[in-house]
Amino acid sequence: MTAGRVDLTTRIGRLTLSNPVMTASGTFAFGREFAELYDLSLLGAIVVKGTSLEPRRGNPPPRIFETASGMLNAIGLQNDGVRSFLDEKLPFLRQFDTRVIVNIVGNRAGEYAELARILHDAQGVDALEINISCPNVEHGHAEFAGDPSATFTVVDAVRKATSKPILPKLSPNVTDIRVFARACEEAGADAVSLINTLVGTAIDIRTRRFRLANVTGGLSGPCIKPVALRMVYQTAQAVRIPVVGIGGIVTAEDAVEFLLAGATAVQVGTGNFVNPMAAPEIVEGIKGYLAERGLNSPSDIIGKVEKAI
């Protein structure tokens, strides 16, 4: 089979994608610097920077440093703001013939549900994405994505403030994320995304101090990919609805393992930092991957992993 007849058409509940593969909130911003390398209709979903409803000034620098085999951030959600996102990024994605996801993030389940509100309406706004590994001020500041409950809160809250699908994306930092998955399953969500960053630190031994002004950041790239892959397989056995994998995915083969896993949909991140260009390649090579084996779609193989012999 030619490539030019496999059809890369991705359905997400009730979202349709052009082909699986998005690109990760956070490390994409909002589309305007990879335009002038491509066109931005090549992807599948642009899924933009965590959006909250005022905006946020983020962490103090340094809030970068890279590991061996990835990177640790800790950007701590800085944005313009919903309102600046509204009036000044959406109309130039709207341009392009691809989906856009805003990734949506705040302290209070209220919070998300108003920004859910807001994006309602909003033309050229096809799905959300909710950033729950977020400090939860009504409870402690513990982070929806670590209880269940809360999990639970802040899907349903977003649920009943939108008909737009709705994709929570779970934290890896959990004793078993299947768990949260179900949560989010029962409150009403279309999709779960994961895995967002693991939790990490750096030590600069020269002059005894950390190397994040934060101590701590997320952990991404491909050295967390094995994990990534170990849960998207769990949490696609353990759930009905759609599953979109994250976690190192740089290359085409990268993305094929997450489609055998389970995933139905991937998402790059800290790719886009190492090639800029590595999200439309990874669709031409899901296609020729696809075309080489005379399969016809990515629902062909998603979840087909085998034991080993």
Contents of the next structure:
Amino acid sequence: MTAGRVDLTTRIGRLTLSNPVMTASGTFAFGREFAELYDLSLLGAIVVKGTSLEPRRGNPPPRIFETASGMLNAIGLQNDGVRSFLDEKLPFLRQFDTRVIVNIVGNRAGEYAELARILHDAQGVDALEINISCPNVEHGHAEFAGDPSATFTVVDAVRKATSKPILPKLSPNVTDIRVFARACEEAGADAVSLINTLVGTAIDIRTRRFRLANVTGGLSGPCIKPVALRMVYQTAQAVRIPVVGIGGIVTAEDAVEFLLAGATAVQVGTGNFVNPMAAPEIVEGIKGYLAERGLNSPSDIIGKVEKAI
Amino acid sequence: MTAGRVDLTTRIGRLTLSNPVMTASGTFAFGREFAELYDLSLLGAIVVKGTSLEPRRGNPPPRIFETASGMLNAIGLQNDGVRSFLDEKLPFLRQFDTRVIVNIVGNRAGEYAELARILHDAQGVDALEINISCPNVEHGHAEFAGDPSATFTVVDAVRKATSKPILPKLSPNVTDIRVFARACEEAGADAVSLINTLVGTAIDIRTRRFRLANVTGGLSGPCIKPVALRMVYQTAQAVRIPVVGIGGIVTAEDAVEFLLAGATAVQVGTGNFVNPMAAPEIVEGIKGYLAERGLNSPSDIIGKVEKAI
Amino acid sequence: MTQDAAGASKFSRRVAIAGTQHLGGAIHLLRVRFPEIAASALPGQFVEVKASEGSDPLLPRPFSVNQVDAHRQTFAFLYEALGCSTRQMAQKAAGDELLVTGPLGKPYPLEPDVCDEVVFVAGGLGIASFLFAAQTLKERGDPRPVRLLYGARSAESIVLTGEFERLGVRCEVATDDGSLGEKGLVTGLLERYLASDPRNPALYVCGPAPMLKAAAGIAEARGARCFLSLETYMGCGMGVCVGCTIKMKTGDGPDDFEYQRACVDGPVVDAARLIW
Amino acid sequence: MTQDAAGASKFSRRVAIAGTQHLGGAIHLLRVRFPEIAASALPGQFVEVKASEGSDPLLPRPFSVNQVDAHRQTFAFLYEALGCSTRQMAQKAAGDELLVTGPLGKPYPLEPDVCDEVVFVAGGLGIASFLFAAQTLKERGDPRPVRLLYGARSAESIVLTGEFERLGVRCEVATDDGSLGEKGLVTGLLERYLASDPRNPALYVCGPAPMLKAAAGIAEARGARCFLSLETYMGCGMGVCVGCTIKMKTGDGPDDFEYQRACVDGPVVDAARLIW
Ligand SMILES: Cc1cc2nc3c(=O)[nH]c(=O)nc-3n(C[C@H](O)[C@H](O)[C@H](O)COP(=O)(O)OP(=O)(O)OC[C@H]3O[C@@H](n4cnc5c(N)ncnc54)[C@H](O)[C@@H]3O)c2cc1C
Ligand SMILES: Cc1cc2nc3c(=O)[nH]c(=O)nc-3n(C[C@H](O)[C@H](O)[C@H](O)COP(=O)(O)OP(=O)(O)OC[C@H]3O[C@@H](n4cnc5c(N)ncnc54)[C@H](O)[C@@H]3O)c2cc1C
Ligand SMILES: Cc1cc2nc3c(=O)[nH]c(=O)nc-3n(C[C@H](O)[C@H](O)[C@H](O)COP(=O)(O)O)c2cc1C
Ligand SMILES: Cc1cc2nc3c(=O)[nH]c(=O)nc-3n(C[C@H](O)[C@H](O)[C@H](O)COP(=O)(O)O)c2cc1C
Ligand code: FES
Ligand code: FES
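Moving on from the form predicted on its own, kindly provide the form predicted in complex with the partner chain as a structure.
So here's everything in the complex, that chain up top.
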């Protein structure tokens, strides 16, 4: 093995990462807790929890429920607002040699633009991920994620508000995700992140009540991997901007599948809960996979999947 | 327990079943193999494998692959055609005291209508399930399932060709499944069946090839249950015709969740592979659930789910 | 939190099972070798344990640290093999691996200034966290009297009382069926104890939710300090998913509350602040 | 098929493990009590076994019937604990439950009119199905000579040869590393055997796909009848999902083929009809 030769440096448009592994929004908070487990500089990037203009209290509990090879969540974007992020969370993250991507969420295009303007001036914020696909808040799914022109409007507004790299995050709960990816590309997005969670529900047959106070929640974890992988493959063939693959990644093998399908980088979400060391183990595992095959860079495998026969 | 008191008789519009448990199309073939395990008269209904006008050879292998709590399939509707069904498969099924529902599939609305005309005259065919949602054949998903007006056209054509009960089967790969259910209702469907499989894929990182010759396949099994349950709940609130719930049902507890969410009956698909005795065990399990609570009929729980708080 | 960027204060890895012990009924004790956790865990803290290699069950489950060996190389937790993870655990033997993360959560406030009498109130498996607490008080040479009020379904589910007695803890037991100790609920023992007018006691309570609620009510009525260890449904166990939220008072108005995370702001909480 | 509507000829239920035996390496023998299957199974048939209670792994896995006890109350199968189901199996003990369905699939054509010499050709775990075949021939008092050509990675993976010898089967072994028998592949043994011009032999071959393919090629070149037992990826194992399809010749034209189901039209197929 010549793992020493492998260089995991990854370029997502104008954004350069030390490796293609990021942690997904909402599954890593603002890094503090995981910093007690490992050095965050091992990560390609950290995507922080969805951040809004004003603080949000979130949904009442119960907010999560485990399902077959997955989990439902309806957190409702509980967060302390962008000011608190800049004052209290960002300084901590800046100590690490990694990229910080802020996942932004608003009710209207104007709110997204406002967030982008505020964050545009922040040193240490490397990119913005535009969360137009959160299924657990009133204005999430229906308004932006289900309508390509609304998607365009939001991305366009953010594009005009900042020159930082922007990555709209797409919902899988649509008939054809490529249409949305193309709208983002046209609006000037640097890349697209996919997928967010599938909308699902669960019922307690003993109490005959929904398992989540919010009735429905977002389904994540290994159960959604086949759907995510299909959408990443389709999207990578439909747009020229890079695709960041997300959905059910727990091991390096999972991550390599996404790279082969055409993802330029990946995000680990629920995998962080399954195995708290998942993200750094995936970085090492990708390196090992490339080294064993005498390859030097993730770009040697990105999109390189072939037909079975 | 007074399980003796429970009467599982279920009405799906004009179709009366001895109990609400059916076996799903493509997971039970034409009943012969399962008849070697148990008496098919124990079932509410049998939905046979998707049947077309002409025989179809199906997709090349590999056709199936197991994923986390689920499986992908791309069978490609291999079947011997409707004539062979009538001559060779139906007579066997008619020996049993159950309902036979034929899952029909065509390339154009006219083919569906033609199938409906042929089957209209068949003694022993109790209803037709209109498969407009198979993701594994060229004319499946894109043309009918993704477009409400095309869905209307097919259902309308079938409705005009037969007076037998018809149940369009809906695809989950859409932004809002309720729109499709309403189109079916308007076209005169007796009920809607949902869900068919989610489109997914998987890659072998060793060979760097897709796991399925067809590249993508349909995802089924417990992994999709939260999505199916959500869609059944939404649809049951959006239409007046009955909803038949499908997706990840392996145990009686799963089936009860669907009834609580608003399904009038359920179908067991991949569950038949997980546990070949699943369907009759589910019939008994529903009976037990009702009996333990002093309830007499599935209708006592259909749609009776409440909010968590 | 003032911890520095590089310093690890939590640990997560696959470790081998050092030993297992069947205590009665479906209750087992499982010991793993994990020196960092054994050395730093405090009573009331927990670990997340993933027993399955696959993805069903997917998430690790929280288990309280039950005891730590004298050399702080291994620690043990107690579990009842009833659900999907715990039944898988019961099929494991020494040498098999588990994925373990910890130590997690806020410990019991056991400092001398909190109270003059330490009272552990356990319902069923709620006993799990108290042995470590009693050991720790003993090790610290804490002179205060320690008492255990312990209720369970039946004699079979009463475990580890010998260990408590050896540590000088005064144990009172109640069982639903009267097969051991008094017939009745642990809240009965608690009522009687508080009726005896103890001097500045603090109650540390762990058990099923209805029992916690009843104990908190009794404590409030009697004006006793009361700390509850909550068994909230958890996602990550370490404060990042915000899925385990509990409603905590921030004032006296109806809207004076915030959602806190049971895993890091708890699992031990002051009963007076919890909104049920 | 001419079976009548009510008659069960397959069986499926949860059964207790009667016993397990470690044979070497990661290879284990697992015996279950299932009289209906033990009484009706034929050599070459298989059962579907689900070891996990949960949904990962989801589907049962196919395993060949390896042996049946004299009173036909129990049967055993052989497995190598390498994948997710088989590793779970290896954690089970006598008394634990498995969900078992069978008997499934087409048996080996062992009738006297097929050939004059019976030759089993096994690669690795492909040995699993042949012991039952040898037992059955012996029970039937079949007078034909039976030979086993058996290859595996190393001595550790060569199992059950003693049982074959006790049944009067002439065994020849090859290992990749030469640690037992001849150094080389089982196809070497086969070449040499066929070069000795045996009288009307039939080959029954089970093992990894490349070995099956090689054996079929050798058989064709020598004009010997050859039956392959395929280890195709399966969904249901009983003919309903049509997911296990293999391409079988129906004539000599390029389009003269049909997709057949490996589980019911196989797993034993005539090598001459299989299109790779
Ligand atoms: C801080 C804390 C400490 C605990 N300490 C112990 C202990 O020392 N010993 C012990 O036996 N149990 C303890 N528990 C409870 C234990 O975590 C659950 O019983 C465990 O989830 C059972 O897992 P299972 O897969 O076997 O059960 P499951 O099949 O998952 O379900 C059994 C029950 O456990 C609940 N449950 C499921 N998942 C979770 C989850 N992620 N978090 C919490 N509850 C869940 C379910 O609601 C269900 O009622 C503790 C819980 C918490 C929060
Ligand atoms: C008719 C037949 C008889 C067999 N008899 C035996 C036997 O007696 N002893 C034995 O050890 N093995 C036997 N096998 C092979 C055995 O079924 C697989 O090795 C088994 O799936 C391993 O399960 P796993 O979960 O441990 O491995 P996995 O983790 O699932 O995977 C290990 C390997 O098995 C393959 N595999 C996975 N699922 C299936 C499936 N549903 N069907 C077939 N292959 C699969 C995968 O491609 C992978 O390469 C037989 C297979 C067939 C088709
Ligand atoms: C508990 C939880 C909270 C999440 N919060 C957010 C969020 O704030 N913003 C966002 O864009 N995605 C959020 N997500 C979605 C994830 O970032 C990710 O897209 C999704 O979970 C699929 O990936 P996974 O299967 O790896 O978890 C959240 C997911 C979970 C499980
Ligand atoms: C192997 C296989 C074949 C299928 N074939 C058909 C089919 O021919 N027609 C159809 O409408 N649905 C077909 N389906 C979909 C199922 O009927 C069902 O809608 C889906 O699998 C979801 O249910 P489940 O999770 O219980 O399997 C097939 C599913 C599987 C797994
Ligand atoms: S369990 Fe994730 S924040 Fe508490
Ligand atoms: S495995 Fe289902 S048809 Fe063969």
